[in-house]
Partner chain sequence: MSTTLANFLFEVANFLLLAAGLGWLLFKPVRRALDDERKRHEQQDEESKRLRDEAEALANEAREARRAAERELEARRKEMLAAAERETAALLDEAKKARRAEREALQGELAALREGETQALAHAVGRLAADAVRGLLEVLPGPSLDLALVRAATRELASLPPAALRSGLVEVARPLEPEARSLLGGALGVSFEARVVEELGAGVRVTTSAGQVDATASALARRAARVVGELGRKAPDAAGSPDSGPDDATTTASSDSATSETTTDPARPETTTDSARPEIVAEPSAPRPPEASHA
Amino acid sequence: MRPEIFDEPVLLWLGPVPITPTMLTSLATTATLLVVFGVVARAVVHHPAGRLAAVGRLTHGFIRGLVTEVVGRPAPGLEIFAGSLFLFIAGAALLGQLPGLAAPTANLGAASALAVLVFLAVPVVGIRSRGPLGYLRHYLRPNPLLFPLHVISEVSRTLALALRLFGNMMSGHLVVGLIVALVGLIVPIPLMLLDLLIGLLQAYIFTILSSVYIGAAIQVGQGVENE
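Could you give me the structure of that single chain in the form predicted in complex with the partner chain?
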């Protein structure tokens, strides 16, 4: 038995670019999300009393409440970023429940791509809210000796984000595959339910953690401005 955990087969090559199943599933997730929420947004705009409009409002309200609670004030850009993260990870977990498909976030490359995007969003937001020098100065607070610790913390938390998401999504599939190989068809259903629950939970946690990191960058700028 040689499960494909850290690498995966290449379906075809487009010139020098390999096309993998993860790319296809993530692309499918993106397309589905765009279509569904495009319809929902139209419903919100044009039919404010319908069920789709309710779905859109609830989603928007949920994300906005989450971000506002973490940051302390409304942050529209962060809402878009964190909302996209949540919807993508949750949609990927749901897509992974389809037979024959794996969640795209169960791939280390995809999970680390999301984590790296969060890692890059932190300085971008910090610089935009405080300016380059103001943002860089926060690495030297409260003491310049702590600069390495700041850097290590940022890198390690990015690594933790990526590994947490990847491990959770992958382990669910792995456990379900093992049970199926050992026992049979009916037994793994509770574990599949647990896998689904964990997938949604991981979406929530990933969103909250990235909101906390980016919100900390925003608040760093505010704190310096207030001094």
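Structure of the form predicted on its own, please, following the form predicted in complex with the partner chain?
Only a single chain is listed, so you will not see partners or other molecules.
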């Protein structure tokens, strides 16, 4: 019997590393985004008046505006992180519209991995903003007895990020797949567009929530400096 990970078959092994369909579609999404936005970045530098350059500036302006609104000031590092999350999830939603393919984020493992990245980014940013002791001290405010609640809050919001993304992406793809199997390709096109819209909306929600969590660590660090 072929081994499975998160209800997915293992296609092959690269040494101790199992390769699943979601891993392949994630790599395909990442590679496509790197190529596309490499071309866009080149257009911004060499053809600033062109359409591709306009797309690049609009995308960068959107991400910068989102992060600035959350943090209250420009945060280039967070812009890169948030932009990468948004583009990957949006790209996964586009990939999921292709026949025979599922969005990588419709897999619980992939959605959880993105949520864990956010979970780990919060203490990294907090420690960089305030130092190790300053970051750990915020778990004891306003009362040391609240330490367990702070930890539970951070873990629960990570689970909520993963389950929200996974549930919405998986359910939309499942519904469209069932309708395609029953009535063919033409009739479900409006539903495929709706599924794509939901995927883009989930990309925005995931990105803005991630920016809020990481931005909170930055803002608290600023607050400590001002005291």
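Positions refer to the first chain, counted from 1. What you see is a predicted model, and the numbers here were worked out from it, not measured in a lab. Basically, rigid core = biggest C-alpha set you can superpose within 1.5 Å across the two forms.
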query: Is_shifted residue 17 between the two forms (CA, 2 Å cut-off, rigid core); finding: yes
